[in-house]
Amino acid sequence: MLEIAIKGSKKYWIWIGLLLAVMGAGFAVYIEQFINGLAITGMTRDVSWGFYIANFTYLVGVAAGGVMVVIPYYLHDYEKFHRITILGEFLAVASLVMCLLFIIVDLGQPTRALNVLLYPTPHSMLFWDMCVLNGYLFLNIIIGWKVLEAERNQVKPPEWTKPLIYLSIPFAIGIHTVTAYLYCGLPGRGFWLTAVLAPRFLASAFAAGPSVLILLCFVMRKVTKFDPGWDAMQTLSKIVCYALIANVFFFLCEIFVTYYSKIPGHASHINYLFFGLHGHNALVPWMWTSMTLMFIGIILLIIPALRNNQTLLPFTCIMIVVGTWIDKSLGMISGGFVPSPLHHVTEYAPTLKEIIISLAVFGKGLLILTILFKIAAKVKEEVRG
């Protein structure tokens, strides 16, 4: 099926070309990370996790809302998510590389990942981390291209694959579980220290995992001849809506918890983030915004006319996206470095450098969803012709 993704249209291999300009432009930028270090980076010895691990954070979120259309189809027979559940597994698997190149490049050298595997322990949540992204991923690569594989060939999937989607639904979890637990088991970083922290970030995957995958629904409805289904995408915005009620919730309760129990330590984080501190408040607009962003695109889904709107729906998608994106990368990840155990404010924007080589990280997912997605579409096609 790889020769699919060697034929395309003069708009598909500039869209290819792009996405090679950005990576190699983004590669240079790197060579000199690799040589003179996270130097080029807004990261600080008070914030020593920046812009690529939010974005790590968030992608992992958008590989594990891949769940939410593999539970309802191979679980539950839900025959209308019979052209989708392969586009969630192959995003999951751009997300995932994604996740694994964001924290190669956030570990200034990359050789630092074998002490992973060199010398394991088996008490820290990065060796579990790193047992749960990989083997999501590979799960998603040989489920995903298997069962695709035998659609076209118009034969049933090998039964071995049967556990192993059975399987990658724990691991769905997991990730993002394990990477919550990345945070919460830090005690000297207050913001992060809550039970509620694991169960918030599957609330927010399953609201923007959902959302991209609606989005990626309509692209494909527009440059290709294959059409997902619009019950499917209702389906599935009917699930964003309610996951992302489960976020803002989860939220509002973490609130309650750091203003009715008077603590400063927890106190000064929320403070920060959406009143500032100490004349510091650089992402004040930002915090806002994405409450802003979230509670409208509650209103928008849960209203079922709004929600039906073919030309609102992705409209909403997008809200939604950006507003997860901020409260979980941006705020979660600096409003737990700010201010420090020792309350010193020491705020951090990642510098141009930085987010060049970020583009390319994502230059490098939305290479591997385009080929994936192509090949998909086109054999949706063959098999519907």
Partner chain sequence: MKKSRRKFLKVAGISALGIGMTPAITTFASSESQGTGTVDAVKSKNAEVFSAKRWGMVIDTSKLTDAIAANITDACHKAHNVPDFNHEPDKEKFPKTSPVNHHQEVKWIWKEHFEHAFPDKEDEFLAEKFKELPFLVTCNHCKNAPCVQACPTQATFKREDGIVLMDFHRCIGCRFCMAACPFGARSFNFRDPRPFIEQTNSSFPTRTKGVVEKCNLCAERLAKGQQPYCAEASQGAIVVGDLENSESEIRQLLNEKYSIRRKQELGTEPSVYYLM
The other form holds:
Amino acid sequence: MLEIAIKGSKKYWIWIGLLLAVMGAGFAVYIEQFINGLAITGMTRDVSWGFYIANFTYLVGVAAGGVMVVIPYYLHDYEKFHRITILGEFLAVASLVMCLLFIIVDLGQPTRALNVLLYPTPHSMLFWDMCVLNGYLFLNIIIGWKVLEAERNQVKPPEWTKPLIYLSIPFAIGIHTVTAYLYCGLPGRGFWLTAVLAPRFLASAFAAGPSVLILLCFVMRKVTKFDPGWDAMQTLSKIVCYALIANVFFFLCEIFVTYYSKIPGHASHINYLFFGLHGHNALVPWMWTSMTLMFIGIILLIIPALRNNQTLLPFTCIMIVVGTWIDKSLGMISGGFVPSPLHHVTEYAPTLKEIIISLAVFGKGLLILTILFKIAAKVKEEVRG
Amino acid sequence: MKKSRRKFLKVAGISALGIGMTPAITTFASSESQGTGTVDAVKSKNAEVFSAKRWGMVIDTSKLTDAIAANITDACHKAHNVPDFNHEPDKEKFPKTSPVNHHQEVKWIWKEHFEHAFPDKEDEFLAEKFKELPFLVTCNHCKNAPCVQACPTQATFKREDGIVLMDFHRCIGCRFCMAACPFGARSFNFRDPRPFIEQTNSSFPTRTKGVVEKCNLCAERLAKGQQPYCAEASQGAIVVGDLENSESEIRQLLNEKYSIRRKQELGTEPSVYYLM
Amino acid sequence: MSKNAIIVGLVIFVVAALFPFWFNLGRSDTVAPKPELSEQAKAAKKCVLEKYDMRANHMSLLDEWRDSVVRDADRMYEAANGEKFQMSLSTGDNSCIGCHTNKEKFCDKCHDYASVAPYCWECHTNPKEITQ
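For comparison with the form predicted alone, produce the structure of the form predicted together with its partner chain.
Next comes the full complex, this chain leading.
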């Protein structure tokens, strides 16, 4: 089926060229980072993870969000998702590739990355994260490809894909749970040390992933002849609505526990994020923007008339994507590291070079996404036509 | 060699179970080197080694002054080739050195005020004398070290004698240990440290960019039967010894005076005690 | 037509694949260099392993040593030939560099020839370079 990807309109090739250019620029900057070290980033001794790991965390969520189409379709035979299930799986593939790349660019010694396999360490959560991320990636590649191929040949998918599909569901939950465990099992970081972190990660993932999927559906309707179906998008928007409410609810639970118990080790981080600490308040406007966007998003999705509005829905989804991104990327990383374990405040902001490298990773993900979605759309067109 | 190989395979086998990576791992394992002439060789500790069941440190806060604290940091950092970002790099040797970000500094043992060394014990009515006192902080060589648990490659590991050590050869620079450490004891080499080492000590390696480092309790000195640099430079303020040995000097000190540890409530069991 | 294109393509591929061979054809420095022993090493006569074993396996030995020193805290090595060594690449007189004092003429000579760049020296220091 790959041959589909090398036949395209002029616009298609311009888009591919643009992505390659972004990737090239990022790669050039990455070479500088490879030679000179992570000094080119804004990370510091106190804030030792930054933009890379923040985006990694968010994209694990987007990848896990794909399961929100898989569960209804495969477990509940929800036929309306028939056409978009493949999109959910391919979105997961692209997101996971970006996740792995973000980990690689974040390593101080990337050439030694395979040490994780050479010295497997079951007591390290990073080891398990590697296992589930790669596992989920391969599951989605195999399932997505085989099912689409069967559709093209107008036969039933091979029987052995069924168990893999069922297996992919716990894996989807698993990738984000283990990613949350990276953070919430660390004794000295009050902001992350909460059992609600994994559920909250999942809730925000199930809001962000389907929102991205709805946006991609709109794009597909615009640039291809394939129509994912308004009904399916409607159902997705309801899923986003529930998940977003759950995310905000978990956050409010966190706020209650923190401020009612008044334990300073927990409060100082949230104080920093929302009100500033000792005069440092770089994230305050961001966090309030995030909260506002998520609240407006909920309102726009709860009221049926607003949710059913085809012109409004893409904007609602963009708001939710931005809102959850700030909440889970910027806020989650900076909030955990500031103030430091010794109660010093070192603020973090990514450098331009860090952002360019990150954009290149996004470019790579979009390239994979474009190719996979193009193949999917073409196959669906063929089958219907 | 043989023993560790078997252990490696065991852990590898268990971990690979169910994720189907066994073939990949055994390929790696079988390529593990085995020099032909090394079979009959014997590896052992030096005869003069200082050993302990669990190394610990006692810092007598009443004996520390700013000057002594500065000497200790200096002695440790110089001997271990810890870079000093205030040092102006030699333009001839390192012509293309970019400007430094002082927040990316590296330190093993350094001075903090009470409210930073013990943020959980912050108290507005704390005795005035404590507010200005220098508190030296460093790696606590915790009994239950979160950094050891977090490290995905066992580059950070706990030695049998309680020292939490780093294997710089193995570190991939993921910085998980830095997130895990509740004491901010770890530093990352954001850049090549060499331009910022004024006088390299040839009896200790430098580090390379991209690895994490921290206090090693002078493992290289203990192996030669010498006291750690900090203890040596402390004029009696720092004593290093065996916590498990009731006859040891540090146990005597802990018996005599009231002592506190940093963030005891986290249960990491720090091995550094502060006499108050 | 396409036959010609395929043949041209094949020729280009073969020429490119044989690059290392024709690139080095006219060069005179293709003979393996001989590492020079320092006076100490000549006098000591015995190294950790036999000469040929050392030549083939010194990297494995160093790998074993570093695990032993860093992880097991064993620093003394009594070799099969009865000699005792401090397991250290670069520190002290009883280390590798302590005896093979000239890194350029001993280590680098072969490494350069074989085009290997061991990262040992990113951390381990050559005492000579420091004093320069």
